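The chain that follows stands alone, in the form predicted alone, written as structure tokens.
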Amino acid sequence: MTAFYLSKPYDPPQAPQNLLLDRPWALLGGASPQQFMKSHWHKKPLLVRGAIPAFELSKQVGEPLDSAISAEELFKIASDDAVESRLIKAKPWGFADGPFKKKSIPSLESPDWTLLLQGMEARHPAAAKILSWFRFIPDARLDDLMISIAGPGGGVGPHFDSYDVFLIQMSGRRRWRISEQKDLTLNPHLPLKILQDFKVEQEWVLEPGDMLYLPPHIAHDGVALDPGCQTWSVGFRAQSYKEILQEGLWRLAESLEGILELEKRFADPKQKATNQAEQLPEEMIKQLEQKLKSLKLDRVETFLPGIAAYLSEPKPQTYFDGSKNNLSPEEFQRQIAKHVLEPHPQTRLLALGEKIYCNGEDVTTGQSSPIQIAWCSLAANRQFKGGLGRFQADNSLFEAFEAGWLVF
């Protein structure tokens, strides 16, 4: 096992801004992103040997690669109380939430433990670069990159996820067993969400550089075979329709606050006498229907701004520190003309047409054209450099920089 610890770390490249969606990708087993989305996404599993060719090439020349993030670095990150982490032990099953001191984490050679670290794209540039490879899938679907490091026998037990996931083997080997079984009943007697009756249908051992894609509700069980086994999981969230619509409706209701026409009180001069006083009056129903149509509340595009704002919100435990971004507005103007401005790794950006939402906020409405262009570039290309014209007092770009949402 010495080779795993002495090998040089892998340095993942940043994906190009313009992805070639109709060309074969090694990452997808020779399929193009278009082919992958048509044949596998949300449909069936895909095992890719050599998804990261650098691992096999380095092995052939006698210089095997290790993970881009060492075990020592991961243990240090696990001690940060701003990081969502869990330590899971098998035989018997149990778990604890972080942060963790190094001495509370078993040694790499100890059996039957797994350390899970969420949101690693915000903690290490290598993880952020790996995420850039998957931007052929809409940003609105992305959750985060989780890293699992384990001792021999470590795992979280047979389970299923409600979202799509790409499992990239980054160090050591892991045995994966999967099943497309319909019975997804969980064992009620265990502290983890482990399947009660797991029936293995396929099994593989993944080496560093291999990848396994799983759509939702595929039962799977991954067990580490080597000390310090690392699996990097790129997960894609899938909220319920109820959650999406509720959040969209809530934000839509807030947006009605500024409409003066709606401040008027209901009036019914055309109301007729009735002998069914208990019924909601037809006159009220008719007027409300007219209001809904005038506000376009019967059309989906009216709800989309609220939904886009919701989907651009960062994860609940996200923390931004803008204390280091203490430039004056004038200095910010000069810096942005000379240096590349980027979203903080935890910042979420979504576009709805030409309108951009950043961390739940509409940042383009009412802004000057140069500011809007900058935000469009940040959303599409994850970077911007250029002039902003005359400084605005309510410059949303500068405000986002001061909040720590954007960084040079």
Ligand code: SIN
Second form
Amino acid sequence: MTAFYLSKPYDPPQAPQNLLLDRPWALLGGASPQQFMKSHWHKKPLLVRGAIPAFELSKQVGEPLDSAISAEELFKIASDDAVESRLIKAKPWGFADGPFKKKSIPSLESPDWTLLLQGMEARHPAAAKILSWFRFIPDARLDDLMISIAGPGGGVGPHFDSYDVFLIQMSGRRRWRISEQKDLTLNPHLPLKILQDFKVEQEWVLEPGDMLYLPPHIAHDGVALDPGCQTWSVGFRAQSYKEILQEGLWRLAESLEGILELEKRFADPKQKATNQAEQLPEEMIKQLEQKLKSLKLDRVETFLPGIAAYLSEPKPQTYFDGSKNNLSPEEFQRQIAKHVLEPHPQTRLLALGEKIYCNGEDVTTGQSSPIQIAWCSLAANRQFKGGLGRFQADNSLFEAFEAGWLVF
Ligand code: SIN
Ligand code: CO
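Output the form predicted together with the named molecule next; the form predicted alone has already been displayed.
Every chain and every other molecule in the complex is listed next, the one we just looked at coming first.
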């Protein structure tokens, strides 16, 4: 235990902007990102011993590393009502939603509890840096970084997730058991999503610096072995096709608002006399088909802006505080020439060709070219350096800064 408290916090590096996709990475067990995506992503689990080599190296020189975020700091974060948190107890299973006062969280040594904190990339730069390691996977697929801290025996029980996840061991040890079983029936009598019949196929004890990648629907159960065990989960998302299409469709429907041509009323001077009056007229169907074609509503490209806007929406509970960003447009212009502008860690940016979507909005259409260039850099590199040249106050970059979506 003494060594545990004397450990130095790990300081994760920011990934370089151009990730080398064909070189072996320790993080991926010596596979290149290309190889990993081909052989494991969304297909099969991967256990990586020493995924973060710094942990093993530091242990060898007698200076063991601990998590970048201490238990104390995590408990403070758990008391913030802007953070999505859950406290789960085993034996018997039970759970509560946060926020949690420090005294309602069990001590690190007490058994069978775990605290889960979502969206940690917005709470600590170390968590944001770890997310940067995974940018060989499209941003559109990323969800967030969750941290679990637990007492011995703590865990969320045997379950499966619908998403891909990288489980990085950051402090203490955790025993993982997994199974590729087909039967994913949940126990109907428990308050948590726990498998009725978990048939362990593989088992490992992960040490700090080790990582386990799991594709969706792999049954798994992680149990903390040490007080203050921390696992950092980089989680991905995959909406149903229904959700993606519905979200795209209603945005597309809204975009029809501005088309004057569509305000015209239906006219059918060519309608013939009919003795099937109950049928929807052929003439109407023909005209609608032509309209859909002329507006390219039968083409996927027409749906993509709505879908990109939807996928760039921040997580529902995200709260941006623009109150600290109260610069005048002139001051903003001066600052941007001197400092690096970055998206807030919970700002989502996606690109569709040269169009950029930020937190659900198209931020480049109709903007001047320096503003468009700044947005392209923010989306691609998650930062922008350099001046803006001629500058109009009512531009999307300044507005996003005022809203707290972008920060210096
Ligand atoms: C954990 O970190 O304790 C649970 C993560 C998971 O199994 O999804
Ligand atoms: Co899980």
